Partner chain sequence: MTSQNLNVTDARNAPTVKVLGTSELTQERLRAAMWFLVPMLLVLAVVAGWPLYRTIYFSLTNASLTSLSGATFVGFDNYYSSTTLKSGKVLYDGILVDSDWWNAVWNTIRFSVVSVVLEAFFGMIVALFLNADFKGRGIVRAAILVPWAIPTIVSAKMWSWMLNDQFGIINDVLKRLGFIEKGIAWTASDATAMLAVLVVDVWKTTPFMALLILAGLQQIPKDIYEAADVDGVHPVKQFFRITLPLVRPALMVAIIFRMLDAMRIFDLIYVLTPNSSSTKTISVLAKENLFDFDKFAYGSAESTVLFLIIAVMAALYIWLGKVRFDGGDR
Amino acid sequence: MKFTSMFIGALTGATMLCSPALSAELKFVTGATGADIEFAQKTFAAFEKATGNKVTIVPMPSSTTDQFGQYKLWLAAGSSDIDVYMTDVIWAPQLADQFVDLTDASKDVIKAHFPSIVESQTVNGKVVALPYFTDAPALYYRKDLLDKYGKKAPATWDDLATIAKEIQDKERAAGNKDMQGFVFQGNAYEGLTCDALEWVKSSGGGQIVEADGSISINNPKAAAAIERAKSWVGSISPAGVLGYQEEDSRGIWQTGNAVFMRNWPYAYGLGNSADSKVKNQFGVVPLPAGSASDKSAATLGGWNLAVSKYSKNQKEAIQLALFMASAENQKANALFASHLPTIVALYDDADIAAKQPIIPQWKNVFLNAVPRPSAPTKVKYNEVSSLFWNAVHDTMSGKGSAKDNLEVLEAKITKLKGANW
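Atomic structure of the above chain by itself (the form predicted on its own):
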């Protein structure tokens, strides 16, 4: 069976969510990452056939920071230009007032999703976005290279650095001058908050701001974790990593020029595509910990579907969100782009397990994922995150020590918090 036929078959049930209606033109906004645009086009073709409504994609840069800034501009202006927004898991508390309450519309399907994800998209008792796919990153490693040099996947960050350096140097000596030991997301944007939170949390340094609202980032373990990451730059990671986002890392990895990569699940399917230099040559394991006594930490990610309260076609926009969030479409998305479903039952789906074997493996990683401090910091999260990623980026760029930069960061976050969050 060709995949096109499989996709159409998987969507058959999803079309039942929608009923034919007068033609409406809907605008859907999303960040263009990996195969997301291609999958969205397939989804919308099926939706248009089922409903008669047309959907146009409004593409955004892959940087979530840039996306969030543009979203706020549209919504603050009360713009009807966008009907359905694809939203990051951390944005619900900040944008809730601008989105349609989907509680009643989703009442028959919402219980199928992971409760923690539904909770993250529920503000003041209202479901403001439907879960679409979830995310938790892992460590990608070259099985062929580790086997070649008799190494096992690393359990700690120090192990990673040691193995990465040895294999990188030996591969370069053998002729591959472009080989890198480890690639990750080091640019000054939300992605660095995710990476650095993992370094800090997995080293016992806390979560920047704790669940009770207390500011915890200024501590020796957090400083040591960031200094350790700084030591990678120019050693096992290229100097240019300080400008990398997800696709930059994947580009190096997929051309066969990295031993290890930190990235999200979407990179798995692309890494095994026909034109990939690493097809069938890599595996994934949980991200390393700071030490044998520490626990791995993977930042909780994921994307959701929100309907603008300024949309002139709210009924049709809600239909589209339900269509995209359905079990049938999530299954198709998992098969096509290796995205993690938010519907619990799909982790036991035989078709998904056969085509995307990492997805069942990822269930425990996801269940133990670490949230960014968006809940305790509420509408101030974006500013907290910006302050954090800039402090980390400054440190890794050689602009001050982690100790000094975290002291300044604590003072800035304390001022931002004021009397309370």
Second form
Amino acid sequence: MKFTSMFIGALTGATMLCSPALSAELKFVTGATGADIEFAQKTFAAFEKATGNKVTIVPMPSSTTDQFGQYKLWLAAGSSDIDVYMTDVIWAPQLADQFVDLTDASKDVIKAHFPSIVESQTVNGKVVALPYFTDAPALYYRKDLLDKYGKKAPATWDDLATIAKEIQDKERAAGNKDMQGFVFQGNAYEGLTCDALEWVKSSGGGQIVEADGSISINNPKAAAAIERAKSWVGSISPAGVLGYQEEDSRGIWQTGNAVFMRNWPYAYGLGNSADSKVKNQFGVVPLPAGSASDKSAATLGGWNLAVSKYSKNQKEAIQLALFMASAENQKANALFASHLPTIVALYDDADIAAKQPIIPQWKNVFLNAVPRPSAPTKVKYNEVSSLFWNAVHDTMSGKGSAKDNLEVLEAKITKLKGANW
Amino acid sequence: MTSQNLNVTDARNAPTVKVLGTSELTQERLRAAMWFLVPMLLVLAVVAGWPLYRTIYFSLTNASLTSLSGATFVGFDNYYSSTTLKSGKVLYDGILVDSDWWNAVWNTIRFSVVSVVLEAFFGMIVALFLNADFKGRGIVRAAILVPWAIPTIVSAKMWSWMLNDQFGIINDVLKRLGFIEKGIAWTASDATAMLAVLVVDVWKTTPFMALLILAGLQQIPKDIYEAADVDGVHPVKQFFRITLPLVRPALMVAIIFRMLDAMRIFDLIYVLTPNSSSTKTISVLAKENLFDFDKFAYGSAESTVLFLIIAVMAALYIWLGKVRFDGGDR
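Compare with the form predicted on its own: the form predicted together with the partner chain:
Below: every chain and molecule of the assembly, starting with the one above.
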């Protein structure tokens, strides 16, 4: 026994000595959402075949907040345990110092991606993470209900409210007691920042903190947009919407109890699954705008691949990130898990159009994508976001007017900013 | 207390001065005891002392999670600081003037007091019930511990589904019984969030309280009750005159443990109502500042104050309640 293990040990040692650069053991960390892990395993099998490097997956809870806390601790401790991180689109500025500069490595391929996504991952001219797949919300509408009442998908928020109110009331009168006009994400959390940013931006109220770092949120257009959203609560949206996250709104939508829903692409596939009550009965359009002259806005979400500065196998890790972000792999991901590619050309791909018809439709949504102010506010983004969603949530639950709350919000963000972001 | 003091004096003097009346044997034993204590003290210093020292140290610096080593000393600025502007206006900063902090303190105290009182009350009832002789007592005793045995994170998640306004069983039952028309968003609405957290905590922790009280009850000699019965004392009077005074030491220890535990409540609230300002406690706020926001030093200061509050409370409680941890009464 002892001799055998010694022999194996010696053998392993010899092998390692002979081929130091041939194979590296890489660790990839990601949130464990069923299909993601399954797809990553397929990718890594292909990667190992092509390069001889083995990749192990470290699964994490799917809540981005929980992931962020853990990653921040690992990186702060300079841990070399993880080589490649899957990062949320808003994290880049907060973790930029801990990740390898991918500008050179990606210079041949980066132009193929959506510029807005690349911009969100670029901090001080340094590409922090490679886009892997992307997310942007849209307005889901019930085709059957709109046809029944002779309506078209709305282009402005006011249209949406009018149509939602009419259909909701008529449907309720017809015995459909649980029918709601519009469901969205109103809980006090990051999701509300996304929703409210869309209301404000699409009404010409700016994007909380502008790209140059100036604080723009305290303006009449933003206040009007939030007051408008407040008027939905209890009329076209259930009062409980102030506690909803994505899954709560999808729950109402998928049981056939909502005319409109604001949600991310993942709800599309699930909405068309076998047990869904709205299967084949709904469509998707870009979110409404404030008025006919305003532009629709969709908050940019999505996931990226970053290489840890503390990785002991940086070369191989960068290779892996490039492999995963490549057009071939993104196409496979789109076909397998209906994840939206970050490469512009893939939206015209015939295979994707055939198997996932929704993806080409989403291109219009992306063209209006607005980033959350994570780039200008850097490490203070989480706090800015929390101040913003609290101000919006307070307004919508009747604690003060939007005007007053935004004034206080501006003062708080200004104090947080200090001399410079 | 006095005997402990004596021991300490003896141990200190033993190596140098030979105190009259201290035998070789006693000294030998003291030295041996010291050596037996060393491993435990070392472990305590590593797992409790060092983190505590680091937390207090960071609370006096401007550390952020990304540059822990680059932290510089800023004195008590994280706790309280004031700057005079050129216009003569004075700006105050630090946790002592932070409304979020005081809100969290109020939430923590409210939660701790209400939950511990309810748990002591229900725990006492359950313990009295379990102390009675009936068939299947062993099984009931084991069964009642189930809520305590489930990891908090699991039971919190379970309850958050049960409390859901759309699919939750609690709203469903209330609707079917005709108490409410529309589902209540228990964990989301400011008015009911604290209630939801309290219900779950009481459900979870009452068994623990009951178990500790039951242990106290079983130490009360049966013949006291027999004597009271012979004298014709009413059972209610028996409870207040015999049971309560005799179980008090055990009850006090149970309450103090629960109180210290409740003051640092985190997991339950983190799962049930993570962002609701009506339930945000000191631990949740500290975690938010430490990891989610880039204010590691500020979060450390909050943790330090929480530690001080708990330490002072424990000391006061032991002193005022005359609690002895060996279960006797002083």
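Residue numbers count along the first chain shown, from 1. Throughout, rigid core stands for the largest set of C-alpha atoms superposing within 1.5 Å between the two forms. If you're wondering where the values come from, they're calculated on a predicted model, not measured in any experiment.
Would you tell me if Ala292 moves between these two forms by 2 Å or more at its C-alpha, with the rigid core held superposed?
-> It does not, since the Ala292 C-alpha is displaced less than 2 Å between these two forms after the core fit.
Spell out whether the Cα of His113 moves at least 2 Å between these two forms when the two forms are superposed on their rigid core.
-> Superposed on the core, His113 moves its C-alpha 2 Å or more between these two forms.
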